[in-house]
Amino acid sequence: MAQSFDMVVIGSGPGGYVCAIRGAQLGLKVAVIEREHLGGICLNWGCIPTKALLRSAEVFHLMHRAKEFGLSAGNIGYDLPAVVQRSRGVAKQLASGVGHLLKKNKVTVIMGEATLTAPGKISVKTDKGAEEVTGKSIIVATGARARELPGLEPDGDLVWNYKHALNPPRMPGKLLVIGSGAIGIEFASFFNTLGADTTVVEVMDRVLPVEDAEISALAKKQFVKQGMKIMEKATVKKLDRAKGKVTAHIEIGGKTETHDFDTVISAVGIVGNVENLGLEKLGVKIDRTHVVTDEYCRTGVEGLFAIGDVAGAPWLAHKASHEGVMVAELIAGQHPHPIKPNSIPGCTYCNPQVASVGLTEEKAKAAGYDIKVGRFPFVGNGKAIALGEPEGLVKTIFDAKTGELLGAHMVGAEVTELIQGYVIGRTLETTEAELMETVFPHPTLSEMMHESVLSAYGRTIHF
């Protein structure tokens, strides 16, 4: 006999498990179906373990700078297996925490692979055989996986995807990273800091192509200063694999160059996990591996929703979580607001960090806004100087007519923590006047946020 629920969530990543918990809080009978790991890619193989690796690289980098701070440190080195072990331990701790949270909220967890057989009906392939589950509402939260391009397929030895890079079989000597989005540039930053001779190839005209062009340029300047080689408007056409060596054929400037590496990381985007779910049979529309939804994550099939990476860009854990909450509240009869894509922040944890929300300067102009742009450099901030982090910029973009904060973009130390101030500002529909009147504590990096707003209106104090 089939188990029946008010709400069934397929996938337990940051979209799925948050959706399930919110549904349970609202009194719904909820089940989660997970085929692999509670916590999904983010907790196990994405956001969390990469940040643990990058923290190790950051400490290693600071140890080499000890003399600047009046300190001494000798025989500085690292133990890559120990660095990886710490990262895996952090991921394991948080993944087990998800299991605890689901249990605490009385969410039923079914480990197995789900297939939608009819509206409201799911067949789950478990290690004990097939199990039938019914749900008045079903949420597809199956996430995404690394895109594989022909000829660049990972093999775990010479060519890695993000999973291989998180649990590397060795330290790369000469590394090629294909793609300079968040995933690619974070791995490039990690291995470069530990001493790999690192080259990044980006098909677009600049690294971090979704970021504001000025911020991308400043980040690139720092990457190059750290020893990275950056090849923009370049394409890896072919990889020739031999024992311990990969020869990359890279097309750049109308010519093809060949370069030898011992390791390649492919970070060329993601594809949604839409296969074998029975979605097409139910009439769900899929566009380039992603489920098409409306602003409330409805698929067009009664009672069927899709959230997170499987439902398309931006591919961010926090976007998935908020969609999960919104959908659970909708199912429970509440009236949540749809999520505004331009108010979802993006963070990249390379060195230096990059963070942004809203429109870039280029997009604001293209949208027809008359804009005011403010800038404040880290070198003008007392806390940044005291930290030994004088390289960076805070940039703000306002509608000249209304004072609306259209976008904010940052590069530098701890900007992934700072960006939330502007995110709250956008959510509360704050204008430049209110931001100017806000008292920022001193000495903090956050003062640069205030100064950048003042700068947009010709009122900068400290630069």
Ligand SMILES: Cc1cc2nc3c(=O)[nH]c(=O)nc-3n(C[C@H](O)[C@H](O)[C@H](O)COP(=O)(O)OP(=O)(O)OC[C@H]3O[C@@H](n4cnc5c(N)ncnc54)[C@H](O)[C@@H]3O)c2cc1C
Given for the second form:
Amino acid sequence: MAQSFDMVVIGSGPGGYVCAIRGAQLGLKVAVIEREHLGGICLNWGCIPTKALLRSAEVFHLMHRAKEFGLSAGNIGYDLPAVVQRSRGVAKQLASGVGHLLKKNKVTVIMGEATLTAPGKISVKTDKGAEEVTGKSIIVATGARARELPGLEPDGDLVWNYKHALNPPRMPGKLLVIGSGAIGIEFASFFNTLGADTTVVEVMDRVLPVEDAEISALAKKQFVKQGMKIMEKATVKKLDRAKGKVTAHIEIGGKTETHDFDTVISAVGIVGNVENLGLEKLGVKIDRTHVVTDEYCRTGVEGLFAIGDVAGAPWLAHKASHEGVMVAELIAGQHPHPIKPNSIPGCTYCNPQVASVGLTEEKAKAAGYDIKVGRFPFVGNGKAIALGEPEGLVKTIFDAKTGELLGAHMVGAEVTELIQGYVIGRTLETTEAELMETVFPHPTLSEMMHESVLSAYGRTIHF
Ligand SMILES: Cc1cc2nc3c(=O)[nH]c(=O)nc-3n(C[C@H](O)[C@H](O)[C@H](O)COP(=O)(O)OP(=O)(O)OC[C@H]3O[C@@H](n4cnc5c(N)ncnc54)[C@H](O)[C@@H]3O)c2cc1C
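Switch from the form predicted on its own to the form predicted together with this ligand and give that structure.
First the chain shown before, then all remaining chains and molecules of the complex.
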């Protein structure tokens, strides 16, 4: 007989498991179906293990700077398998934590592959055979996977996707990273810091193309200073694979150049996991591998929702979780607010870090706003100097008419931790006046957030 639930979530990534826990907290009988690992991509092959790798790179980098701090460190080196082992251990610890959280909240976990067979009905292929499950509400939270472009397909040896790069068979000597979004740049930063001769190819006119142009340019300056080669408005047309060598044909400035590498990381985007779920049969609309939803993540089919990466950009764990909570509350009869796309922060954990929320200067102008722009450089901040991190910028964009904070963009040390201050500001619909009246602790990097606002209104103190 079929097991029946109020809510069934397909996929246990940060969208699915958070949705399930919130549903259970609200008194619903909830099940999660997962075909691979609890915690999804984020905990096992995404956010968490990359941050563990990047932490090793950061410590390695700082060890080389020991003398600057009056310290000495000899024989600085690394053991790549040990670095990777630490990263895998961190991922494992957090993924097993998800199992405990689901259990604590009395969520039923079914390990297997789910397919929707009719509205409210799911068939799960498990180790023991097929299981039937019914749910009054069903949430598709099946996530996404790496996009593969023809000719650039990963093989795990010479050409890697993010999974290969997280568990690499060797340290790259000469590395090509295709794509300079967050995933590409984080891997470029990691391997470059450990000593790989790294080239990044970006099809758009700048690295980190979704970021504010000024921030992208400052980040690029630092990457180049660290020895990375950056090729912008460039396309990898072809990869010729030979033993231990890949020849990349790169189109740039109307010409095709060939360059040899021993390793290529393909980071050219992701595609939603929409296949074999029975979605089309139920009449769910799919647009270029993503489920089409409304602002409440409804698919248009009664009782069927889609959240997280499978429901489209931005492909971020916190967006997935936030949607998960909203949908669970909606199902439980509450009245949650839909997520505001311009209030979702984006963070990239390369060196230097990059973080942003809201409109870029370009987009604010294109949207017709008359804007005021504030800027404060790291070099004017006491804590940044004390940390030995004088490179970076905090940029803020305000609506000149209303004082609304339209966007904030940062590059430099620890900005991924700072951005949240502005995100709260946006949620509270803060204007420049409240931000100026806020007391920021001294000495902290956060003081730059204050100064950037002051700067937009010609009141900077420390620069
Ligand atoms: C290398 C890398 C680094 C990243 N770093 C960050 C970061 O720093 N910050 C950030 O916010 N985001 C980051 N991301 C993105 C983040 O991982 C995703 O946005 C997030 O995991 C999406 O969550 P989700 O719940 O939608 O899907 P996922 O985490 O992809 O989970 C979906 C789950 O559904 C399961 N599933 C799929 N189909 C079925 C089926 N038919 N039956 C049963 N189960 C199924 C899958 O096995 C998977 O476990 C990174 C991604 C990558 C690849």
